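Here you get one chain, nothing else, as structure tokens; it is the form predicted alone.
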Amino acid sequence: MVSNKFSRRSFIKTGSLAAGVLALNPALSSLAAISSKPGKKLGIALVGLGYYSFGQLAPALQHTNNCYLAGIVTGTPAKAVEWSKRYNIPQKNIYNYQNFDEIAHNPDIDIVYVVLPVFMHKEFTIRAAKAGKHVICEKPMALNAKECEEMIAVCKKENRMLSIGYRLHFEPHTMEVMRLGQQHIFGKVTKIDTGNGFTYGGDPNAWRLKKALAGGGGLMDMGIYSIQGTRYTLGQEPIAVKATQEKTKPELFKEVDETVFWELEFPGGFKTTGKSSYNNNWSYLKVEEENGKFELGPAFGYGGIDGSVNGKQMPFPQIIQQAAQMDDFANCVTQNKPTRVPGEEGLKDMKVVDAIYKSLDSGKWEKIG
């Protein structure tokens, strides 16, 4: 049981990058698509140098085979100085939000990774694509599905690849859940329940608590993982949703949701349950099939995922998820092949999120998409 005293950072991390990159099980290596093919490493520029860039992405880029940290974009001059020294980034590869478009003339940078507050995702994804760069955009992809569609359209027009930061699609325990669920290894899926959340103890004025900046609260930030978990376990898209919510701290969560519960309906009438929270420490995915069951817990952590099949622990190693994710995208760019987590994947999640918020307002089942 995770203590309620844990912060978002310590709870989500649930492990350490010190574990290093361990070799994937041979049976999973083809799925992981982590290329070690020799050749030029692609340069990645991180846009936004907050906790996720500092604590996860930059360290992970020290362990990648196909890409490296080539540049940064920040609105804080002191961070530019610090990062330049720490990672030996030349001045010509350092940008701010005003001169960002000049990145178009920089051959050192092939990929832009947008790691900004959600309301800035659309703008900088579009600006990066128009600057001729391929893009990884952190989750949630945008404020709503309409913005996602605009981002996808511009990237296609500019012939640039767009990927969403769904690191778990490259994580071996998660890939095993996809296999077990989608291939019906133990028969038809009969039940899925999943939850993700943490107890928010941060700045009461943070952007995450502002609807205009974050799009929502625990659902946008943590619920995306629960929605994803259900979708990639089944390999199907939900068609309707019914949702409810609770707020025990209305003074803190004035503008955004605190805890949300939902049922998803899939074709054929099958229903699943899920939840998200900024006031509960959850991280699990539980699945039952006709002749067996499997689960992940923690299911969505940065540094460690654990799982079991019919009560026996999954025999997979821990990996640096972000390194695997970025290496795979660099490989896709180099070989001009589709990424398994394209913009369309982010759009599908946001269609569900939009419908959940609509259901919270109406109190009824709402169609998705």
Ligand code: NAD
Second form
Amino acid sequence: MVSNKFSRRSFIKTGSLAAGVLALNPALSSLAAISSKPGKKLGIALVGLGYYSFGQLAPALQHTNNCYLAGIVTGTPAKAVEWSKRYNIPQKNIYNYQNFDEIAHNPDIDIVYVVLPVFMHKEFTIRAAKAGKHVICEKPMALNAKECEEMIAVCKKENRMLSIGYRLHFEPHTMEVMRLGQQHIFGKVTKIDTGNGFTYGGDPNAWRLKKALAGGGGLMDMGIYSIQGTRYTLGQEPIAVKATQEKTKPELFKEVDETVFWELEFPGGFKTTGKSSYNNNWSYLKVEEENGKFELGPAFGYGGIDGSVNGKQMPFPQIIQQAAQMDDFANCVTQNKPTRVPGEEGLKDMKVVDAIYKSLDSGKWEKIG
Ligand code: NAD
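Mind sharing the form predicted in complex with this ligand? What's above is the form predicted alone.
Below, the chain from earlier opens the complete complex, with every other chain and molecule after it.
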């Protein structure tokens, strides 16, 4: 089991990674590159000022080097006043959902970050791209793969970059797992097991529990990380899935899934296991290769990631994942180079999610894509 030593390990900004730490993993040097780019900071407007914007993204934007919190889009006038004061946001950079399209005429805003309930992701991504802005859209990318395809197509047509809020692609422990898995450092991958979930204790009427607004339950919200974890460890795309589910609180999870278990099949027949839940506190990714093993736990949150390789704790620092993620995207926009987490990455996960729901209905193995 991975021990938890966060109390002894400070969170650091992407700009202050020590050279010694960088030497441990070549992939980490890209974090330093993100933070060292000189020039103008790009303006980000957060759309939707709920839990994630307030608790994570706005604070992270106080630690970014390539972008800053320039604007907000909210349906709640009181939030506009509070945020304007707290973050010194001028009135001209504050929009609501109705007048949002006028953002097209605002040169302060380069990037729109969609942090809304899932059913609004497609609409606001498309409106942002049509307003000439580059877009970051939160996970899960949309209600289903078809919506993701529409979002990608519009952003392409408008020549705007689209990225998904997959912060872990910039997290050192996670990047190490990608390296160990994709480069077969200890031989072929022989086993992957992963789970992500939390025990839902929130509002029983929240959008997260409504199928039309969230698309689904624990699978959409938390399972997307376990699916990603498997995909980025192997560096391959699954071709089929078989899933089952368990519901112990049917009154709470009337419309959406509570706990889902699945097996993914990869080309050549290799199979992995995964699970998601709104009723279990899981966050792990365990990998075995022919001559070694590694794991992350916690594997997917932003309160600290920990991991081990062959029983030895990984030596990486904690970073502000969202700051690294947004800085990298701003850098990609400025340099006109592809993001490592484009819309296509969100689409791949949603194809798996769609097939899992299909398998839950049919009780059979279903093809992905
Ligand atoms: P939230 O419910 O706290 O916030 C949602 C915001 O949308 C609120 O400000 C709300 O007022 C606004 N909104 C506008 N129209 C709405 C409507 N019709 N119904 C409900 N709310 C409406 O949710 P959140 O936790 O901030 O999640 C927002 C997005 O961020 C989701 O896609 C979620 O999956 C994602 N998220 C990502 C992470 C991560 O680690 N990447 C963490 C948390 C949330």
